[in-house]
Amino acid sequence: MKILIVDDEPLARERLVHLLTEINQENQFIEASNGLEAIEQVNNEEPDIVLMDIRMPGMNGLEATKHLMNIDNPPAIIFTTAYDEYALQAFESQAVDYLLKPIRKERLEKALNSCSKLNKVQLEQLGLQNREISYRTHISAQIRGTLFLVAIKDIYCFLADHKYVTVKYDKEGILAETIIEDTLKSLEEEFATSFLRIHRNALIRKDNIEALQKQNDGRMLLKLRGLPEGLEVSRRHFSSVRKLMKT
């Protein structure tokens, strides 16, 4: 099989090569230091199963593991954690593996031997009841076969189109577009203190705003910085967007 493996300590990597070894030396390893890179040889690599540490820099494995259920054929997770047995109850109630650190040989064959590819209601539960994650850091989305992803940080807008989101964001300078599956309700109440609703079908990031215009037809439209077109504010909106703005 070919094995990658996702922890930002080295020893832990080197360690978990060498019991993979032990267990069969025909696996092939590759490695990653923290959820992104693990998405990028995700990607280059189709890798079968990912040993995925939690807790890591710049993401960590949950949001790794649940932008990676968002292609067509993601691998296998175990999931490797010093979490304690309280913590560790979220995993067992959804069937996840896991792999208590230090890990065993014997419990490493184990899991490699049984482990099963998880759906995207056990990864969400997974998530809420562990609370590793309070938002993303990222959006994600599949493009030719490719995950591709968005840094929250870099977004103007989320605009949604009848079944599809469009975002809109900063890509080195430049203004660029990408399509989401998420849906605007969902993305509101996920990034609730970054971003605002200003109209049913669009969302906006606060500090972004840079002035409220009123037109001559009387609608009221936004102007944000980076957005060269200001966006409408909806009546049912207007007021906790005049909240913001005076705060």
Second form
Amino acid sequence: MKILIVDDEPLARERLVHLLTEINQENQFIEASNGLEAIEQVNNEEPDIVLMDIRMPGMNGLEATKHLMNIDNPPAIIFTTAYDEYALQAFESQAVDYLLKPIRKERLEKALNSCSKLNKVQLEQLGLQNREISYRTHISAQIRGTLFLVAIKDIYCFLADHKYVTVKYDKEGILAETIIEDTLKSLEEEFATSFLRIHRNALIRKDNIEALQKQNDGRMLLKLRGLPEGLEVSRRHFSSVRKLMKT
Amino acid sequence: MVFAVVIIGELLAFILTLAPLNMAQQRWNNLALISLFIQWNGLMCSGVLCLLRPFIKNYSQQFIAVSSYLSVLLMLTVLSELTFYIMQLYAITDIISTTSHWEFLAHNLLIGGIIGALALRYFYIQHQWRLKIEAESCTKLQLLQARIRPHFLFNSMNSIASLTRTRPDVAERITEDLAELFRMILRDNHELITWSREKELSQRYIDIEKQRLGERLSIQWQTDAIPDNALIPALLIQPLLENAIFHGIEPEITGGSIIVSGELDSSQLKAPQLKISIQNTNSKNLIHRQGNKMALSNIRERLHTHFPGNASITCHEKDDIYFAIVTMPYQHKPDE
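To complete the pair, please output the form predicted in complex with the partner chain; the form predicted alone was given just before.
What follows is the whole complex; the chain from before opens it.
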């Protein structure tokens, strides 16, 4: 079995490697020290099981799991934690596998043998019950089987077009775009503090507005820093754009 | 509460019946009538206060007190008027025969006003007392939690479990550190200890955390200006370091640094002041982790116990650096 161990503490990872080797000599291990690395490792190595710490810098375990669930054939995920009062209650109520550190060998063995795959409903509930750590710092998209992340802070806007939502973002200084599966409505709700809806088909980053221009035909166009073309502001959303620009 | 109102009302009725010395025959008749009147008043007032509750509960205590009292008086007036009218209608004039309408009303308001004020005061004090009991039992628990962050305990245990296999000597040392730290934490730390001891304990703590965080945690001690025998409340610095790690170091992939600095300010005309500041690079992560504010309020409380009015802890953030600064009067252990 190929097992990915995700934990920001080297000692914690070391211990798991020892335990897992004792359980089965043939186990293969890969390690990651935060959520971002975990996703990279899943892409490259396609592990069967992920042992995922919850609190980690960069990207926490809950968010990483959220992204991993978007892969066609996600690995089974077992959460590990030293102490998380609220998260534990949520795990109990959703019957999600979790291990408490320091982890017992027997308990680990049992979890490996019986681990079932998480489903999205369980994960959604976990998020609802752990708002403090359930925010996303990245948006994920799947391209040819690999998961690919875009940091929220690099995003200019989300544009809806027929069936899909396109995200336009800054990729090391170059404007790039990709198609994602989220809906504009859910994105608007999730990132209400940093993004604003300006049109039925557009959601933009608030702190990136450059200017509001009136066109000859009466339409209002919003210019964003770093984005060559202006985006149309609908009459319905005009007042909220104006209000934002005044402050 | 309603039961208490009924009892108070009935006691009042008894007092009013027994008070006059000269109406022996009618006493029990009067008691019935007076009871009826008082119970009506008491229960109606309670009812009105209950109905008022949602509207006034968000205002200040003074406002609540005055408005409750006024509504009680208003209810009394209304009921007195009603009673007077009914008694005239049915010609129950035994009691009121000698009194005029206005006298009756003034009489009732005066008695009701006094008893109402007493009753409200009684309920207020009882309420305060209950709050105090609740707060006390809560503080005890919080006090313990302010001293031990469960995270720290379990993470350290995990480090030890891991080190036992690979580096038993380090595991041994960490266990000793942990024991020493917990011995101090679990003591009722109402005492002052020397700076050198406090620094030693803090370093033990940092030692443990360093095993876990490795290179991510770096700390500098710029505390040469603090005399070794300066006295400070036990475990004043450790919780602040814990906060710094929890909020500043752990959420960052590359970690961060903590600087502990201290100075002895004896330039002022007043008594010399000891100033210890702990600064850490603050995490720029989107959402701050929920910490426990309990550590801070616990420190504040302990500073107040030892140096009432003379010591303080302040926190502020500047250019992504978080500062916690403790100032207290300088005291020192006599040289041995």
